[in-house]
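Heads up, the chain below is alone and in the form predicted alone; it's given as structure tokens.
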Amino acid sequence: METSQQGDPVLRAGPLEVRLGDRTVLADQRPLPLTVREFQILAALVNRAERVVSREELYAAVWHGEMRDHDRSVDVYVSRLRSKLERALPHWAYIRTHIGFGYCFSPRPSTGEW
């Protein structure tokens, strides 16, 4: 992870740039509009890159509480975030689903295999 001129953390993954300090995301150097929750989920995943993160851990990081049984909030927001990333950067895949375990931020050029 790099740092900006202001010393804030910046992640670059292919054409995606996540500026954690100023809460902005750039796709091919263009702003990618995300909701607060979408950004929080992306930041939580980026901070745990290449690691499978459980739905419960994501919920605690974003909503600051314990996830209730049958709550699908994390899945809904990850789906929306993934759709926005895929529309903005169609030749890249960023979030991998590990069924029954959680999600992993693992940027790769898209091969259609995920």
The other form holds:
Protein chains: 2
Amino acid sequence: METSQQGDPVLRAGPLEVRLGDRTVLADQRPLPLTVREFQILAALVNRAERVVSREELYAAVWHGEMRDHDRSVDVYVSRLRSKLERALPHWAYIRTHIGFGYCFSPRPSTGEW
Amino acid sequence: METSQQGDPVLRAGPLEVRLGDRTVLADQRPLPLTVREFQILAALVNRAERVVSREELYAAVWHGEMRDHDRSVDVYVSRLRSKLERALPHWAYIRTHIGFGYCFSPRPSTGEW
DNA sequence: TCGCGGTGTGAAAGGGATGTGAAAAGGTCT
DNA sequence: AGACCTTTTCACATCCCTTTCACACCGCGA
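Cool, the form predicted alone is there; where's the form predicted together with another copy of the chain?
Okay, now the whole complex, with that chain kicking things off.
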């Protein structure tokens, strides 16, 4: 993965820039404020870009524990993350749902109507 | 079998790429969305490529149980799988029917009219 | 030609999975 | 304590997946 001048890993995907090292996200060069959990979810997904990640794996990566049955935490934070990303970058989609398994970070220009 | 950077088993057959490890299928490099059952059927077939697989074996591989007489589940999902594959890759055929036995994953360019 | 077994596939019912707003609980600062 | 923000949990609506049924088609044998 690309790294910044300070050596921090950085991911660029369209107008989105995720600086894992300093816990910063830029959308069109503008800072996108995320809460701790939101950033952790995003980071976990970005670190596994283009791979389908199970809810259990995401949960373990963020909460460091066993996910209880029917726990919806992951879904809730993915929803909030999507919401912020979409408001900042309306013409891009980043997180895809894989029903029955989990999510996949897969940036693409949104095909929806403008 | 070939493996990806993450060490996941990958099968390439013409323009089709099946990543068994991360539950992803690419058609001409583009993600092909499959449901759980569809992917399981495909995975079971790919794992037995070029072999004729009985309905019973496919059923056991996906549903983990004894197939009831006259159960059509396998047929239905093979049909849906074919449908999605054909829509994504019109000039290729992947699943052959062996009447009275089952199916066989055997990729080949389609000979149909253009 | 008729009947029959085998297969392809559309359609519908039902249920599980997901998106998401909102309340409850917890933390931090002053 | 009070204000404010975040995390957690709950509840509900919606979506879409699975399952099952039914019908059509095909090839074959009587």
